[in-house]
Each structure stands twice: as C-alpha cells, then as structure tokens.
Amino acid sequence: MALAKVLGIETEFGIAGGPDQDPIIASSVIVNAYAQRGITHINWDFEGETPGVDARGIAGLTAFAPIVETQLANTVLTNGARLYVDHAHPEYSSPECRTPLEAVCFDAAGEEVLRRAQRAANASLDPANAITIYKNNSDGKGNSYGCHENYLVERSVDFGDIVRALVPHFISRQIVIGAGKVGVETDRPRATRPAFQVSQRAEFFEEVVGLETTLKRPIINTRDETHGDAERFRRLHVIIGDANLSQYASAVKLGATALLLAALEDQGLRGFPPAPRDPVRAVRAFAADPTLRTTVECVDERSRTAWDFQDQLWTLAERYVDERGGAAVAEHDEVRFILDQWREMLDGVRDDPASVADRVDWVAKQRIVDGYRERYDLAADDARLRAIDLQYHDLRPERSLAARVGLRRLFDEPAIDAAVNEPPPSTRAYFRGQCVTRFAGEIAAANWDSVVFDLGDGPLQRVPMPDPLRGTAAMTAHLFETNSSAIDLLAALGG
C-alpha cells in the first residue's frame, strides 16, 4: 500500500531593492525583520544536513553539489515552517502537511508571512532603500530561482522507476500549471525565441538526472536527502515547477504529483507513458508552445504533445483511484476534486483558455499581456510587456496584477492568518510549531527532523522526530495541555 504523502513547497522569492540594492543583505533584512517582530528567532540546526548525497548511489557523479550556507539569516516560525536566505533570496519552506489541500493553504502562509516582513522591514528603511518581494522564477536578465515540490516516498521503490514515471510528468505539467513568462531568457536561436513562454522555469533545464539545483539543473533531482528514517523513506526533491499564485494551480501541481507516486508505489510502471527521447528538448519546446501543438519523439517512435502526455497520466491517476481509493494522497472528496480539477484545466487550455483563466497562471498572464500589447500596438519585445510580466507577481495587494485578475482561491484571509500562526496538525510540524510556540527561549535550534533544548542547566537535550506522521496534534496535544514548560514536556517524553 502506497505511503502516506507528505509534502511541502519551498518558495524562493524574488527581490529588489534594498541597502545597496544588494539582494543577500535584502534578504537578510526581510528574515531578520520578521523574526524581530516577536514573532520568533530560533536558530536553523545544520546537523545531519546532507544535500551532497545522490540518490543513485555514486559517488564523484558531480563537482556541484549544493553549499548549505550556515552564515546567513534562518529561522523556525511557529507554524512549524522554515524561513531564511538562500543564496540571494528569502526563502519559505513549508511545514510538512498530509494533503495537497493543506500545502495550499500553508504556502499561500508563506506569501503572507513575506508580505508581514516586508512591510516590517520597509518601515525601518530609507524610502530610497524600499524592499520589493516577487513570487516569481526568474529576473529577466538569465537567473532562475526555484519553487521546490517535496513528497514523502517509500524507501524501496526504485529509483530509477522514479526516473522512468515522473518525466514524462514533468517535461508537460507545465501547461496546465505554469506561470507564464514574457520573451527567453537562455541562448537560444533567434528562430526559436518565442514571444511569451507557457512556463518560467523551464529554459533553464539542461539534463534529465542529476544533483544540482542551480548549476545544469535537472528535470529529476537526485538529492538525496530524506529528513528522517533513511531506511524507510524517500523525499522526492522536485525542482521543475513554476511559483503558482493560482491556488488552484498549487493545489493540480501537489495532487496530481502525489496521485502518480502513490499509483508507481502500488502498481508499478504499469500504465505510464513512454519518455520523449530527448526530454530536454521537449520540455523546452513545450515551454515555447502556448498554442499547445508542438509534437516530440518517444521511445515508442510515437510523437505526443504534452497535452497528449497530460491525458494519459489523468487516466492513469483516475483509474488508480478507482481502484485504489487515493487514500494515500487525501480523503475521497479531496482527491476528486484534485482529479476534476486537473481535467478541467487540462481540457480547458486546449479547447477554451478563456474558461480556465481563472485558475491557470500563464493563461491569465497572457490574456493581460496580450490585451496591453494590442491596447497600445507594442512589439512583442517592448519593455513594458516584461514590466506587466513582473507586475503579476508583485506581492503587495495594491500592486499584483495577480491579484485582480479573478483568480480563484481556495482559502480566505481567515484560514491563512491562522496558518500564518499555526502548525498543520496532521505531520510532526504540529510538535515543532507547537514547541517554538511555548518554550522558544529555552529551544536551542530545531530543524525538519528534531528540536533541540537548552533549559540552562546541562547538556542539550534533543528530541528526534524521523517519522513525518508523528509528532501530530492527535498523539501530542495532551502533552501540551498537560505540560506547560520546557522540563516538564521533556520529562514526559522520557527525557
């Protein structure tokens, strides 16, 4: 039986501005302004952080593995999420959560908690010096920045299946939930420098497998870096995927995601496409394609459009759930309305964008980029168009082009405020969060898999937590209730 889906979304933001328009120290300032608010400033524990380890089992198979950079601004938030600088970018990472729905919810959190510390941080700066946060993917001069996937998976299921059943997924998800992006970024030949992109992050992929993240990134990432029981999970670090501000679109990218491993871990191969034969390629041209026609080679000698590729993997996830139930994703009602979704968009922007602009991103983009362009008979490489291309992402309400555009959501002001604050209750993030909460001034450090004491008398005490399904709020909540300082917590979970 296939496990049980954990997952999460790591948004790195875009950013301008700043003392020195310099983006590390902007970033630094927006974590640091965050944390000052009160809010928290527990400390990121590096130990067991092993982010050069290859899911292949090789050694030496890259001289680019990712740097942890232990220096910078890092913190654990209260709803059980990490937020800090990452390269030259403030990053989110959500907390485990146990349903696509939920993941939804509590990175549209993470767009809240950025909005709260930029304008926390701008207080503080010079108007000169004002900090302007995008949730986008790229800065339109050849840097790409991620918005990372990650799915609980079972240890023993083969690596190379992965490989095998995920990239036709990957090269063709894109057009139902990319974000769109105006013009290329990447050398490309001028024949095929498409005016407006389907996806903003695919040109920037160069192999099919590998380590790295920022360097010849790769359509599946072999990190190997589990956060728990090595020997009973796997966490698939998915790095191609656009930073969604449809909810909708989040919602289709982490259910349908999920619905696929969960189908590969009970049934195996068995009902996936063949891959293109050279999926680079065809994620690129894909991406170039808004009108959805381009055809790629298969292993088969087929050609198949990435709609084509979309379909079968919507059937294939549809009858698995016939079958199966797709309890290891979410309750039925959840997994229907993901399925439907995904069917919904998929038809729509083949047969009639205009019906699904309300929750697809690029096509929402490109109805208002097209509309300017006509509106004041621009070139399709006018500037402006990049500007109204930016503009969309702009995180501040008065400002996003995203936020009036009629987006669907699937979670109001309400719900978000309150996952701005709280842990999900349904992974080990409920312990965490729940820990920074209440003894923040006596945790030393906490990271994905452990929280680490301080009570000032003593070694540290760690408490470990390898298995995302425990630590909830249905096993620890008593604990809490019942516990209302640091020793005594410890003391009843036995020292």
The other form holds:
Amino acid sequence: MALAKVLGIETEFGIAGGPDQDPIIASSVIVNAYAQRGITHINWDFEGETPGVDARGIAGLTAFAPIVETQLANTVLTNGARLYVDHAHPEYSSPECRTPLEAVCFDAAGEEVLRRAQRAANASLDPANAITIYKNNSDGKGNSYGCHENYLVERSVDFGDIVRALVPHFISRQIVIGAGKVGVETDRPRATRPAFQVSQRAEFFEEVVGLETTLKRPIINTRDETHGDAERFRRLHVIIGDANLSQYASAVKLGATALLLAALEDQGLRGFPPAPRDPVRAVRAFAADPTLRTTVECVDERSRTAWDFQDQLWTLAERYVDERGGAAVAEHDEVRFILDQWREMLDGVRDDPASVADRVDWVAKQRIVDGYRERYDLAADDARLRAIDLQYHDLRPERSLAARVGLRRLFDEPAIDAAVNEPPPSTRAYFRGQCVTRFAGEIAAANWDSVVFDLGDGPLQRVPMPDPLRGTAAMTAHLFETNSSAIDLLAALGG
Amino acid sequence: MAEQERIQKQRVSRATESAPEVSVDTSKGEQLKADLDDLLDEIDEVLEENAEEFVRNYVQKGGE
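Go ahead and give the structure of the form predicted together with its partner chain, now that the form predicted alone is out.
Below: every chain and molecule of the assembly, starting with the one above.
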C-alpha cells in the first residue's frame, strides 16, 4: 500500500511597514514579537540541511543551490511549526500532518500565529511604522513569494514518473484552487494581457523541471531534501501553488495532490492524462483565461482545457479510492469529502461559478472586483481594483476582504486556537511540539528531524527523528506523562 | 422494451427529484447576489484610503 501521505504547507507572507520600511527588519520584528510572548525562542539546527541536492541526481550546469540564511530570526513553536525570516518575508512552516484536513487546520493556525505576532509587534511600534501582513504571493510588480506544499513519497518511486503524473495536475489545478489576481506582471503582448487571472503564481513559472525556487521557477521542483530517512522517503517539495484563504480550497489542494501521489505509488501511471506539449505555456494560458475555454495541445495530439485535465484526474482518483481505498491519505469519510468537494468545485467553476464563490478563492475575489468595477464604471487597471486584490489577503480582520466574502470554513476559532498551541498528535511534530512546550529552556536547537538538548553539563544530546510517522502521541504521550524533566525524558529514550 | 421503460422511469424520477433543487438554487443565487451587494456597500470603509498610493507602495522582495 502507498506510504502514508504526511504533508504540510509553508507560507511566505507579504509584509509592509515596520522600522525604516525595511521588510527584513519588519519580518524579524514579527518573528521575535511572537517568540517573546513568553513561549519559545529556539534556534534552528541546520545540521543535515541540503537544499541544493537535486532529485534528478545531478545538478544542471546552470542550477545553483539556494542560500540558507543562518543569521535571521527563527523559532520553533509549541505546535511543532517553524516561524522564521526567509529572505525578506516572515514564513510559517506548518508541522507535519497526517491528513489533508489536519494540515488545513494547522495552515489556518499559521494565519492566526501571524495575526497575533502582528498585534504584539504593533503594540510597541510607532503607529506610522505599523506592520501589515498579507497571505498572498505577489506584489503586482513582478515579485513573487511562495506557498509550498510538502508530501511524503516512497523513495522507490521513479522521479520521472512523478513528473509525468503531476505536470498535468499542476498546470490545471489552479482553476479550482487558484487565489486569483488583478492584472499581469510579466512581459507579454498587449492583446493577451487579461484583466484578471485565475492564479497569483502561474505566470512566474518558466521551466518544467528544476532545482531553483527564486529564478526560473519550475513546475516540478527537484529539491531533494528529505528531512528524514532518505533511503526510504522522498519529500516532494511543491512550489506551484497559491496561498489560499479558503479552507476548502486548501483541503482540495492538499487532498487531490495526495490522492494522485498515492495512486501513482500503488498503480503507476495508469489513468494519468498525457502532458501538454508546452507545459509552461499551458500553465500561463490557463491562468490568463477565467472563462476556462482555453485549450492546449497535448503529446497525444488532442487538445484539452484545464477542466478536461482535472476531470480526468478526478476520475482517476475516484477510481483509485473505489478500488484500493484511500487510507494512505485519510480515513474513508475524509477522503470522500475531498473527492466530493473537488468534484463540486470543478463543476462549479465551469457551470455556475456563483455556486462555489463560498469555496473557490479566485471566484470569490473576481466577484468583488467585477462588482466594484461595474458599480463605479471603472477602468480595468484602476488602482482600487488592485487594492481590492491586495486586501482580499490582508490578515487584519478589520481590513480583510476574504473575511467578508462569505467563505465557508472547516475549522472554527476554538479548533484553530488549539492548533496554534498544541502539535498534531499524528506525526513526529507531536514529539517536537511537546519538547518545546515542556523543556524549551533545555533545547539548544531543533529542526524537522531532530531535537538537540543542552542539559548544562556534558555534551549536547540529539534526539533523531528520521521517520515522520514516529514520535506520535500514540507512541510518546506516556513518556511525557511519566517524565517531568528533560533529563528523565532522555534517560527514558535511552539517551 | 423493459429496458426502455426502466430508462424512461429513471428520467422521470430524476426530473422530479431535480425540480425542487432548481428553485433552491435560484434563491441561493439571489442570496449570494444580495450578500455581494451588501459587501460592495461597505467596501469603501474597508479599503485603504488612498488606493493609488497603497498599491504603489506595496513592493515586496522576491522570496522562496
């Protein structure tokens, strides 16, 4: 059976304001404001980080490793997440979760973490320097920042098969999960400049497969950094997604992709649609057409719309669940929920967009933009329409348009509050989060696959966690109940 | 013949089932429209005061 699809989302948030209007300073203020709320300030352990390792085995001649910044603010949270400054953005990397819906909850918790950090920071800043934070992916001027997904995959799956299976999905899933955007940011002929695009990110993709994430962004990212046992696992690092405000969109984003990966592991490429001849052109063309009529030519010489790709992929996922169950992704009811929502949202965007405006971000945003433009008879490039776009993503409740547009929610405030503070029980994030909750003063550093203790005398002690499915509540809760100190915990672990 | 009857029955029963759904959908559509109108009524209070300046000043460094 396919490997359990442990998964999570990392989000770089847009940020404005702060001392000297410097985004790096503002991001540091945000991270430190949260860390100094009396919870944690834990260093990141860069041991074992190899973001330059390429899944294809060799780095291309023009590929170069991203730089890991070690001097910027960073902390590990009691819920097992990482909150830090990445380049010039605050980034929340969710803890590893066992199912798509669990990951949606911990992604929503990330929004709440940033909201609390923002309030704490602004309470001590001059109002003229107040910081605002946006869960979006571009500034409208050609600068993009990411929302990445991660999925646990069997190491034995051929990377070429992952590319063949997922390229058709990654170019077309935007019609269901895109976050929408007013205008265009990259060079293209005037005649093909749409007023509104389905996706924030699509137009920034320039390659089909590659290692980079900041230049020449690839549809399939080959970064091969497992954060675990690399003999058994691969962490598929997905960089082609928009940050969603709709929890339903996040659920389908994660759930559909996880189901397709499980199907690939269990039954190979059977049923996957053929790739378009030019995937980069396809992903941009689909983004630029909210009417969803655009077709692209595929390697089998037939033409398909984005909807056609998604329809075939949904059918494949549904058949896989019928025949094999979807236990690698979640329990039956959750898998069924994901399939049903994926189907409804897919049919809705084509047949009756208003019916899914409460779940599909780009449809929700487009309705406000179009409604406002028609009401005041504005030009398509009016600054107020771009302001609406930005403020859809504003995290402040008093300024957020996403909070006003009637999006359905999967998790209410008490559930999100719990996820802000407590780790998911289902993965090694539980062990990490519990250690931070109980023994923050004795942790020298932590990262995804280890926690390093400093007990004052003697050498630092590293607890390795190479398997994301170990260190769960079921496996370790009794250790925390019976060992009230870090020394006792390490002794019980045999350290 | 029996097969045809069965298909016809299915069609009839589907049509019957779907009839009330259609009316529900319409009222839902009207509700959505009304909600959108309400949002558009209040949007100017939520939008940043000087949209032009706000949009111009929102400049990010690339990330990832």
